[in-house]
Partner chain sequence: MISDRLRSSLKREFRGSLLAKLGLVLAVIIVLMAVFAPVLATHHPGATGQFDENGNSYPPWGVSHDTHMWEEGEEGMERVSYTIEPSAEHYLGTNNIGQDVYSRVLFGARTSLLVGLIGTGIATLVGVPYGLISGYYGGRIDDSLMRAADVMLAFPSLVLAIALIGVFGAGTQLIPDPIVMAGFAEGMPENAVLPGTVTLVVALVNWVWFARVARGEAISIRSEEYVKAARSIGASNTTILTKHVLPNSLTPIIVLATIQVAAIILLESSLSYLGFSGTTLSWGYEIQQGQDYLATAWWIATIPGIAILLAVVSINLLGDWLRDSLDPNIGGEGGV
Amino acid sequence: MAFGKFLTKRLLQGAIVIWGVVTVTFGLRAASPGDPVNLIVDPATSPEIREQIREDLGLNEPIYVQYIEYLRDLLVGDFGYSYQSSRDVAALVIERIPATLELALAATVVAIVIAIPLGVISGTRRNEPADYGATLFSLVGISTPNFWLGIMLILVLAVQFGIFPTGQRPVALHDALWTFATTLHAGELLTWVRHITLPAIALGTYFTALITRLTRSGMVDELGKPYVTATEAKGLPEVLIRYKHVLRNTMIPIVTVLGLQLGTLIGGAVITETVFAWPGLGLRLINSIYALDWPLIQGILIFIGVGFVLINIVVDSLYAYLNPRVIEE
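Can you show the structure of this one chain in the form predicted on its own?
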């Protein structure tokens, strides 16, 4: 019963946050300069036609009426139509979701593969050169803007040495996996890996530094607990103590942060996708901002907000299920 109340509370809080995102994006559209009709027809079009289009879109209604109608349409899944392409906004958003999720998950994998071993080494070798090196790496990673890092990676590894391509996404992950599963030919899968490597590194660097510091602090805290001394007294190998017992207990907060940061990566992929011309939601959002295509801008921002909220709710619920003391607090 307590978990049900906790989940209900989180769902209500999430609904309020989503309503806030919708309201803010609608307010930005209302406050933006320019006439949306100019994106649909030529500015030289007759006033009668322009007024008819404005009436069809509901732009001649008072702002509060437009807001209520927009909320009503969202509740039935109607995000409107793009001013620029005249296509359904929901379809434009959905078709770009796989590319963004691929990049976010790849960045997460890069962060985990690098950060956890580095954090373990740093935590078990305190005040040694390895610890200082990991700390320096964390500071540099957190301080480096991902767009600058992406540009540097392109200039050095793509342009100068030609090791990786500069960007693009010639094949989707699901298509590459299907080809590999049906033909056992890994060509498309390797192509996907080569194209996503640089964007994943650029996006995951900040995440890598964060997880490294979190792993280090967790290892230091766990190594000072009595059970570690007891296992050492029993003569268990140091590697077994370090990875089976200490790291296992350290992973609880790391898993929580991993889930929460996945939503951040989805939102933070905007600049990285632009730098590498990765065809995800971020690139589409930037293009729609340039075109002042407000229905599409709103649809993308709402999806990012909903995704972030849902990920937070899932992570909070799993953490509360595994650790019921969170509910009591």
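Having seen the form predicted on its own, could you give me the form predicted in complex with the partner chain?
A single chain, with no partners or molecules, comes next.
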């Protein structure tokens, strides 16, 4: 019962924050200098047509009427049409989601696969060369701007040695997987892997470094606890102790911090997509801001903001479900 109450409260809070997100996106456009009509038509267009466009967009209404109509449109799922391409904003947002998800997932996979073993080794062999190496790596990793790392990867692995392409996404993961499943030809899948490798490393390095750090300090804390001595006394193999018992207890703070860092992941994806011309939501956001394509900017910002709020609610609820003490606070 307590959990139901917690969830209701959390959903209500989420609704208020989403209203705030929507209001911010409206406020940004309302506060921006410049006449949106100039962004849609040639400045030399006749005053009659300009007036017609203002009327169609509702720009002649008082600001509070515009705000209410904006909210009403959003409630029925009407995000408007792009100034540049005249296409439906919702479609423009949705078609770019898979590319960004692929990138974020690939970066997370890179991070977890490298960081967890590295952190465990570093934490269990303190002050040995492996530990120094891992510590140095994580220090440099959290301090490197990801866009510069991406460019350096392009410089060395793409331009100098030609091992990987410099960017772009010739094939979508789901299409490559479909081809593989139906024809057993792995060519498209390999193309996808070749193209996503450098962007995933560029985006994932910060998180690899961060998780290595967290795993190391978590291991160090946990290894000092009495239950470890007890399992050792029982004669359990060291590998089992480290990876099954100690690592599991270390995971809770790691998951918590990663939840907090979701913003860094999305922000990082925006700039990584720019470096590698990866056709995701971030690249579209940057281009829509260069062009001041308001409906599109608003649509992408709302999608990111609302997605963020919803993911946080899911994470919090999972956390509260697994760990009922959280609800008491």
